[in-house]
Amino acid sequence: MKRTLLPALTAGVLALTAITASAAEPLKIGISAEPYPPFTYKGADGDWTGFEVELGLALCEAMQADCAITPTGWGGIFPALDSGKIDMIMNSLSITDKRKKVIDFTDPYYYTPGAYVAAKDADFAIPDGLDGKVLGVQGATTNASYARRALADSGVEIKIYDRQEQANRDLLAGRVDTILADKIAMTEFVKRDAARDYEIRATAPRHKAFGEGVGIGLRQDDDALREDLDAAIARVIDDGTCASLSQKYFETDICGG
């Protein structure tokens, strides 16, 4: 009877001490290790800044959890979160109905359009002139989905991209006509001096593309998590933390869906 007691006894003092270590590691909030400023970028400091930082910070703070900014490549981002490298996903990433098949998304805390970006001087209309133009969009967001399904008897060429800074050189040197991205990363992309001579063009019109805002992204059989990351968010959009970043960083409150 000894014999059988003693390891189970050793097998749950391990397993509640697996537990209890487990419980003890920071909660993961993952963003792309290639900047996208403001939302996610390197400070003078070498440490990561910005709107999504600082409120997933503040996020962390209302559920009172430790948590660590954990960059990873846009590209291995999901499966960084299905393997648990990562717990969450807070990099501008719209909730959409694909996309819902495979993970789960908080309620969203903000909305924005795809904007379109082009030389002040060009001599053609967006969208009805990109008959014959070239289109840069990152790979793998809902302004490339949108491209695809709204863009298709247009004309346009559609290239893709990594990186959306990558999209951004192209288009200062003249590769492609015009980007289509989010309209607050434009905003900030053209009050570059690199940028002086382009200006957003147009909006995007709201397509099922777009999804229903920027949500954060999960596990799906992390019910717990989503709960309490829903209620945070409720409480810095009710009790003015997300607008005053959106303040800080936009100069307007894109907070909400």
Contents of the next structure:
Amino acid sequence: MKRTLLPALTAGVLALTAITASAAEPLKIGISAEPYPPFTYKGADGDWTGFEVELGLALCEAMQADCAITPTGWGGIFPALDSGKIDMIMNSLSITDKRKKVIDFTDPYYYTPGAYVAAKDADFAIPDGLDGKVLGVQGATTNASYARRALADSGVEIKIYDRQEQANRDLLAGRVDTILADKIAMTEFVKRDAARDYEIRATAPRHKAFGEGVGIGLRQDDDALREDLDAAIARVIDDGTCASLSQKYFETDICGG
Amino acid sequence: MDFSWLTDPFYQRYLWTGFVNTLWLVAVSGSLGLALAVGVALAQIRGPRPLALLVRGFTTVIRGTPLLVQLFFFYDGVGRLLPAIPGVQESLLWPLLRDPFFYGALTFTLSVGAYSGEVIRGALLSVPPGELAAGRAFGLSRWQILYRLWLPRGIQMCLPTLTGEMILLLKSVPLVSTIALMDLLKAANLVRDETFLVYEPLLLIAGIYLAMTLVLTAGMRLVETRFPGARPARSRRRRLLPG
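If the one shown is the form predicted on its own, what is the structure of the form predicted together with the partner chain?
Following is the full complex, with the preceding chain placed first.
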């Protein structure tokens, strides 16, 4: 009985392996399941779109690879990369030394400074008059590390939010005096009707907390993919694909490191 | 296991702030909540009918809705409507009203008031009527009967349950990490987000919560044995028996 079954089993296993190998898995581009417009958000048709979604698909086209946008809860996105549920993190992930210890990065594909938003009639100077004021930042962002490093002695109280939207809402509700966040996101934010009494008051200077720009996060053993992506990033920057996407979403060119 | 981040003064400060905020939230909402709970219990037993009905409605709503929903209701709902009222932002109360701590403490106080109120109500109702009658026979006034006999006897009977309520309160505190208040979970999440270590900070705060629960339990045990009219704990009595 055993003798007859074993070859059949082996054949079956071999056949299964062949099937899995032949159906090439698409590269899974991990983005935050929490929308981060205009980088990643759901369009009117319910599909994910945005600057980074379109740029990611353009990169895949440049690499001639199959890709799938894979939304993942931000809190669990690093374990998801680690366990292979996604192959890359492409969601405004700033390149920092701390992160480099755990994951690999491609070359940067964009860089934006942090911007302070406050009420138009706010009577304090930024960043010099922040003493006793409350500043809202999103945790786990370079703006948060910049705020607590560069503003540690300014007397400002730093409130850390899970999501940028919460900080924005609390600014509008008067619970924080100013917020520090990505300039692009803030440019969008002050355009909203609800934020018409608010404006970008200052831009944070280039600081090591902001890192080298934004790159795609990869597993540390994925060197082949990193090299492919680096080449693809160089190509979409050189041929203007990135710049035109950037113009479309931000009315300015943020491509490059 | 990598705990090297514990030497970073930023993370130390976050964890310490988170710990202190947790303690304060438990202390403030625990004490205010228990005071409210006594009121909730008495209002339902002895209060005038409209008040009793109102309080019954309060406990039904608070116990019938998720704590997280209540927290969002007060912080995101009520808290965002307040600034629209003219003068609120200029008032002396504004620093309090803009602080997430206030909304956390408010939500937890109401929660403790409703849950523990029902516990205390049940306990008050189970005080033998004869004891109260004895008080009346001794010529105690209604007020004296309440705070010399009825309340101490009732609370003494439900102390172990109230200990449980306080532990539940402590373990509800991480909910405030969703309203931008620095608690232990938020501190752990920050460490996770910046170092990408998921388990180590969680293990650490789990240990801190466990330690806080043990201290809280020991403290309440002490209250139980010292409470007026408390009988010696059964285990101790058994130890005194031979064999």
